[in-house]
Amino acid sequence: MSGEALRALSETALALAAAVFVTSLLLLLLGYDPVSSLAVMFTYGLGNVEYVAAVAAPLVLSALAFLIPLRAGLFNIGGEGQAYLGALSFLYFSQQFGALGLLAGGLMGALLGGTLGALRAFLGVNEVIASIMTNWTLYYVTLFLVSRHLTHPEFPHRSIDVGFFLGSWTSFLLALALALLALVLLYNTLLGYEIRVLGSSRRAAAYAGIDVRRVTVLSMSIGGLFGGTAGALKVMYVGHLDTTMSALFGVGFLGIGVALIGKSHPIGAVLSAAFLASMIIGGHWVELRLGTPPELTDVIVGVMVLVLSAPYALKLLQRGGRLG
């Protein structure tokens, strides 16, 4: 093993005995017995393995929706707005067309992640604020269509029932390959050459002769096309969205940790939302079996990606954002 991937593996195991120390700490703060609390959830959340790779395929998305645009030193804080269209453009396009409406919420989330990229581009519209109102508007937009347009005929509390499936373990499949294809995109293309020198150094790039507007838009869109994806496989395994957006509801926030966890590493991406999902799942189970309220596993599902991805975070914020 090499001394960089040993000393990655290090810091991300400081960082997990950390995170589990503070989690615990607080556990006992709030009056909880940690080590029942923590078995159960370490132990549950990896009981099953399919519903794991079910949680994990859109984490993995929404984790590549903010590392691509990350790579070229942008910040799509829009992951969750361009998951929201992905999943209605995909409920829309699959009563008519089947499988095409994966297609079609990827493409809809691209199209939005290029809008923001012409923005930061051309006007210099800073893509953090634009993404945030984007990630609103598209939200209560989902909310009126969903209530009023595609609502179900026997429950008006949701939507109509997706017109495609697929099953987890083929979500995760298509998730790990469009990670590996993210991978190759960066480490073997003329373009993924191009984002990563544009994240290192925007003067760097200039001068190498990289037309920085057309790597900022490409490297948006790219992430919201893995945005709108993300947004698709979450519906299409629920079934349908409802009135409360509570199965979609923070799917692209999730990814913005899973890829810090995951060092803006496609690879790094996959097993980092496959152990989120495992806490995600495993806090559910501690709610059943200890009688613990809901609240108190998002606390901890937090508390565990703050202090993971904090290593990771503040050596951006050393760098300025700069990935070089």
Partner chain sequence: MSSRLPLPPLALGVLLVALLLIGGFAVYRTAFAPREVKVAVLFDVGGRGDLSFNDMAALGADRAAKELNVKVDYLTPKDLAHFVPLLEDLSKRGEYELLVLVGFLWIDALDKVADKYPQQKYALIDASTGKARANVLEVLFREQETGALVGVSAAGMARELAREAGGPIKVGSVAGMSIPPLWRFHIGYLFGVKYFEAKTGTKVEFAWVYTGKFDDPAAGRRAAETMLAGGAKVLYGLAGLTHVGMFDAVIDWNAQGRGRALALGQDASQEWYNATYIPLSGSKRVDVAVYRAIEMVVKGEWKGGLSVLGLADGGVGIWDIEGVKYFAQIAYDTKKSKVTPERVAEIVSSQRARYIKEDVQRLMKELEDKIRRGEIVFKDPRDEKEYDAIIKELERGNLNAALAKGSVS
Second form
Amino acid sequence: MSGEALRALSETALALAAAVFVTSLLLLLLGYDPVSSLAVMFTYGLGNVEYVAAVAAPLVLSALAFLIPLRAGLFNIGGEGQAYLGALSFLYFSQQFGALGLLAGGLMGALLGGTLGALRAFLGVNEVIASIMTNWTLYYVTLFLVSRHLTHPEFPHRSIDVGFFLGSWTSFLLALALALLALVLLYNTLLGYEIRVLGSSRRAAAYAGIDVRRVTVLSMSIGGLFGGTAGALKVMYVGHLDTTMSALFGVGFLGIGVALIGKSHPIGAVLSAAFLASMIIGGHWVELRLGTPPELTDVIVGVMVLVLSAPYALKLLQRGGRLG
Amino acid sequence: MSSRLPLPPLALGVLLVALLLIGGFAVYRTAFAPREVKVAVLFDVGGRGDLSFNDMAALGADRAAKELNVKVDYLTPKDLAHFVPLLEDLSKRGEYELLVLVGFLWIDALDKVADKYPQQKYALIDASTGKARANVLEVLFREQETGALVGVSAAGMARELAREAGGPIKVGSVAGMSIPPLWRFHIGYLFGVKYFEAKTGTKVEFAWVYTGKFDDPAAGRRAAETMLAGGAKVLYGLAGLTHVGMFDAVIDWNAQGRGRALALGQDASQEWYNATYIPLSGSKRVDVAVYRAIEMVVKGEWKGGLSVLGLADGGVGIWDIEGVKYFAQIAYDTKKSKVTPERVAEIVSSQRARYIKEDVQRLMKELEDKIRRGEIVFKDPRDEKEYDAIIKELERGNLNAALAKGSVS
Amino acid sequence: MVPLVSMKGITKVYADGTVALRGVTFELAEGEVHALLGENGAGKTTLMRILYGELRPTAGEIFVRGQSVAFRSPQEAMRRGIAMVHQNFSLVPSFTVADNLYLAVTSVKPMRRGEVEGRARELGARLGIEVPLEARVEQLSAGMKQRAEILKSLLLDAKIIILDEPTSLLTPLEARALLGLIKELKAQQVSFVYVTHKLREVKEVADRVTVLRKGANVGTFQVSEVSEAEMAKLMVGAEVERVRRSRSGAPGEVLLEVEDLAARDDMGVERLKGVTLSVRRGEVVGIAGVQGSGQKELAEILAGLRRPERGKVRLGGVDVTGRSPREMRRAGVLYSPESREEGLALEMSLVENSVLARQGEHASGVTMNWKSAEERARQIVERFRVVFTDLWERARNLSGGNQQRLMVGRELESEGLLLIAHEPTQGLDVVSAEKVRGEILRFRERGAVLLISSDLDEVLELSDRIVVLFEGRVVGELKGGESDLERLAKLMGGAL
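Given the form predicted alone, state the structure of the form predicted in complex with its partner chain.
Let us now look at the entire complex, which starts with that chain.
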């Protein structure tokens, strides 16, 4: 094992210990038993592996949506909006075209990501601000379409059913395959090389004769492709969208946490997605078993994400977002 | 190759296994506890804290826990993706005698899971899958009935407010999503207002808006402010947590001297929130529904199928002063309100006396009796089209268009 | 007499296992200028950071005026009268000089702002240290910043000032002024540790010299009793083979023609105002000038990284004005930039950096051919003696000198006609620098070199011709070798 991997391993172990410690302290302060809370969370979280796989699959992809542009030094906060668009497109196109709906979801996400990238590359529009604006616009567009045009004839609170379905394991394998694809893209292709040079230093990218605009647009498009697919997988698993938007809301943002915990590495993203998915699942059982308020789970998951990703996120900030 | 690709943090995997082992003990500790009747209440994504629908369900379950000696656990899914797997996991384990599913968001999950676990009993509150199953009890309410009574009183209040302060006689409602229970409220509320018009000859303007949300007070506030600015005098809250924003808008409207208005609550008694400006709430006894479902299991009287609770069953109505006091007590005990229950009851009584004049009281009584005796029965729209048609007819003053049985003139 | 500072048996092992110092003993006497000489990585800066309280020694003792001390922070060192001026300065760029002085002084002892400024003015006037107190630091030249740093040290009542490579960013004239100031302050009983790798400066300013090599003290001498050659030998541990330039024969045909070139920098400041020059095959043409005279913009235009506002660039008779970096490279331009942040992707590995700017040549279709990239990396690190632990480690983990060797080496290992070498030996030890210089001279056989360097000895020694830039214009052209430093320095200062 290389030194780099060894360091990542010990860092993560340390961060996990710190996260457990901070969470326990918080639970104690709030008057809950940290040992049983965390024990319930982890045991039940891993009790149903298929469930974990199902919840993790879209998270892997929304993490990739953030991760690929990040490697080019871009902050794609738009994974959320890309997921909405991907989910809508999948819902719509899967009616007629079945599995191709997944592709449609991914492509629409890519189109959106690419547009954000082009705005940045050609007009200098900050991708973070543009992403946040499109996120909210698409939130309401989705809500509108679900309650007006794609509405279920019997149950007006929700959309029609999706026209294509994959099982939990198949979805997870799809996500895993895409993560491996992302791995190959980053480390074994010319484009991946150019993305990483750009992420390491814009000046070095210019020096190396890399077309910064092209790489900006492409990396954002690829991010969008993953973001759109993440939304498609999520809606596919639920089977429909509803007017609470709870199935989609936050899938993009959570992906940022997953990517950071996974140290911006595709395989790291798979592992951290599985980890977070099991925490979220286990959190339900903490409420059920110990009678804690459901918000407590959010707090635990939030603290875990924060502590686990903090060392890496800080390093990232110190380097001004430079990554190899 | 290994040195080329910085290896991923395998640490996560290793630690997961370690944690799995630690957690294993906890399962063994809890898995083989002595057997007792256990019930799980599964909320929708909003969960408790809405001061109405979900809290009411919890109230009924809590009461059952105390009075029927049942162990009740609660669960609030993070998002829609967890509904099916959680329900499936719980059904598979079979440790709960009854799973109480609160709200319409559970329809799909229940539909997918129920037939696979015939031994597991489910109670779906305030929603229906449209299918009868022996292991599923579905409880619906006749929202039209409470809506109609509230409608008459709201119209009466608006008349008094217009008399005192001028402006149009106008009532409105801030509603949540366009779903069947809300359709029924709409029909009832509009029916009540038109009934008032027909009986008193006083023209009343009517406004209705869907915010699309049950958990967004800010949206409720915006919708309410628009209506108030449009001259509405009485606003009926039909949007869960969203209409708490409506309450705030009405309270501020009065406090800032921008006009005079009242708010009406729904489901739980919400008068305690501000007794002066919320003199009345419609009741929808989600608590009763939950309690009864649990009771059926405990007493061995289980019967699946559809159960519809109306005025006559005590399932819906208008909260009396005792009910107002009861909820004011809870609010007082949980420090949500600083006003004593007695004081709340006192204010509510005087406000009701002031704004619900005798003729209106008489009208309400008359209508209530007709409903209780079954002389009139409201229509139950099967889809949005039928609902729209009924509303259109009602707006024209055709009261009987809302009735499946009987007639009024 | 008790020495002012005495460091005994100082050993420093870093967390990653690197041994930086191996039982070093060092003494500073009252009122002396003591040069600390050594190559990059010899441990000079580490030793001084320990004295200044920035690092803690793994073993060893420190005495100040005979008293044992163990500083936990620079503040504690400052209270004992020790100050350090870092190579890259530690002033807040957006603050004024006065702000910085106030900030530094009050971190050690409370003092009113008026008093700080008053004392700064008085000290400055008495010692002839002219620094505009109200100017923002970012607007100052390197020389001015250094004066501000020294003034800061004196305001803190420093009796011992550590100067780390003080002339590395200065122009020749500024450097001369600094040496004058040191002599002046020495007369005022201020002692200096002068950290450097430049032999000439040691001779010029120091009383004693301590030579470090690979973390060990290899001798302390009276400067008057040791020759430059002896010092160099101690420093390197072997005889340094100076590059013997063999004058090439008559230069060949014109390779590069630059005509009336004008350009602005990123801030919109006009940096090149009509430069015309030419380079013939077989020539090394040196570009001399104080920083900001337009040499950077010239290099960037030739590398395709900057568009000229007017003018022409012809390479081998073909007009290549305004071409992209990729096209320039294809036309035969090799570019080793001044900044390693530009010429290297520091977050990426040695292998990946070995193919930077020629990544396309190491890809088959869309996939990278890492085998050929590794092959190339191996060639570079072997030929240019880059010290590394793993070819796939980040370039950032390399020392500055190794990064420089990697970057220059990569360019020299490539096919090309014209090498633009901007500060090619910065951060290199004497041996490596000579190696690179030798390679630059050898490159003449393949084409021509445009050498831009602030090391005037280097320019004089390597160039066949020297073009002097001043404020974006060519103010003179000298023959290499025959010219003297005096004349070159005058031209660089704008004296015609």
